[in-house]
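So this first bit is one chain, no partners, the form predicted on its own, shown in structure tokens.
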Amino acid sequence: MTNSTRSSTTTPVGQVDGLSIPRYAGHSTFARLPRIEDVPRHDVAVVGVPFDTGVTYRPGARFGPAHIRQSSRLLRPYNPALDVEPFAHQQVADAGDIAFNPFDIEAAITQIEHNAYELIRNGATLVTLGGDHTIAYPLLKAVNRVHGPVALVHFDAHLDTWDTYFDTPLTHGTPFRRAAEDGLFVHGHSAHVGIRGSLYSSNDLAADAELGFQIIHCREFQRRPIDAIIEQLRNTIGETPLYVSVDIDVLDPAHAPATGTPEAGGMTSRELLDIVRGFDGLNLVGADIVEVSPAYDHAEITGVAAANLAYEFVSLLAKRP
């Protein structure tokens, strides 16, 4: 299949009509969008990476993509917060799940990078549903092959810049250490947002600072207006191509109980959505949402939050110049 950019005059194929077919019926694609094999081209691919071999506590994020898709059935074709119809101005398609070796992390990293690159190499953009946070590393590698080093905004309770776990360099706690070593993001134009909780030692912060991240701790959301935080992030990003990685545990467990390493005192879903909408007008070149572990969910609380985040990313992409 050949990808193309929005230069095509073909009218995008949108959602299944929610006023004609009940939302609980039909294919379980993201937002009930067409499958990638059912459209001649795609501008945005929503793809799952059901990988959780890198987790250090609760498993189950391998079931995250399917859960987020199920939780996306209520998404509608008009986004009033960003005043855009995200499926009318670009062809968005569900690309299914990337296949990989679940028993060999290094092999999986290579396979994820290769398959992600194949989806974007002709100008399309990925919104990825994880999966644990290990997958951010191969996704950044794929994005760099198209766009070069990016401004990385990383929403998470944790830094994810540790060196190893049990002498293993590829885990969900190490992806941005590996990304820094490979020069995949721009020093001084990247940020961690929502960091909180206990650490192994004060050295964790010192080691992270050397990688060029600005840190916006979660406690700052009690002390500063959202608009001020958005302005700080936009100034940090500048005109650099932007990649956003969201660990759903950046949200408080009240808003996202279904995750592998929950931490008290997190952001609300409203705060997170507001920050993401604040990236309107920036050069977004990719995003991932990871660490949804549905066995711990209740009433799709976590799945709905993740699905709405993906919808906001797709909406931002529809507004790019």
Ligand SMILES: N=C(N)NCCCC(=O)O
The other form holds:
Amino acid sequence: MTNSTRSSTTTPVGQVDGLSIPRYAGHSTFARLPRIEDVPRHDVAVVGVPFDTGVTYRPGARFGPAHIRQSSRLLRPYNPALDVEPFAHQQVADAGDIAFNPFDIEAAITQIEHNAYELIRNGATLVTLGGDHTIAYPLLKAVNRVHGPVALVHFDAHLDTWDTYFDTPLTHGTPFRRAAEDGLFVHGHSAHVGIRGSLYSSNDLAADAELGFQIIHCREFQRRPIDAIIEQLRNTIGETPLYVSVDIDVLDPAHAPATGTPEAGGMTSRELLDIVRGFDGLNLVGADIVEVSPAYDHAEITGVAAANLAYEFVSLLAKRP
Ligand SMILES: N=C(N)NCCCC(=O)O
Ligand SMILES: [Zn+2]
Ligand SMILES: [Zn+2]
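Can you now output the form predicted in complex with the ligand? The one shown was the form predicted on its own.
Next comes the full complex, and the chain you just saw is listed first.
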């Protein structure tokens, strides 16, 4: 495994050219980019974490990374929305999937943190494809080892700050409570976006507020201009290194049917992409896209949304100052 910072001067290896080799042919790496083994160094690694032992309802997010890669074949080299060629000036590589023990959540968390850290310890950035939301906890731990506590922007229908399920502390409904206990994100610089749906009690929101998250509820999207929401988030994040965790169920089930705990009344993929692009110029130090469970997909609707989202993250990284 190789690793390095952006200071290197070698020309990055980009995508397999979709105009000379059909896009549907060849290996299913993310965006038809090189595998990490095939490049001497990387600035950005797209890595899969096929873990779904932490789910409370529909399983299957272990197949998310492969599905998102397959759904990423149409991505082209220029992103007009951010005016950037995301693969031209930074080496982006597909790092394959992190391996872990699927029968032991605690061991898996340790293995995921270790392997994620190995990919970023020399200055590279990870865009992670899940996997269920449990994995955000070890990913945040790895990012903290390099950057310290982050501004965490968490897109999700769910708070994911509950305490335990069946007395188990490490699940996909609890990663951000564990992260709060470890001080992995900065109180007052972090936010949940897209929260909606039924809760266990009215106390859930109060208990969450104590952890230091601002909330932009999904219903706000109906009444507030998106630019005002972006401005609020940018003010919240400030200068703090930014980590973005996207649970694909933040999207309406019409935009992302393939997920384990779907909730009605969600964001459109257009809104989500627009907000993420609104983070242009911020110090993005990592991102994950989780909870894609392909068995519930139709026509790659969810896979395409996730792949395009990953493309926006890589584009933001290409534009870092
Ligand atoms: N992280 C996701 N997708 N869902 C958490 C929902 C936990 C629950 O079943 O209450
Ligand atoms: Zn969720
Ligand atoms: Zn979640």
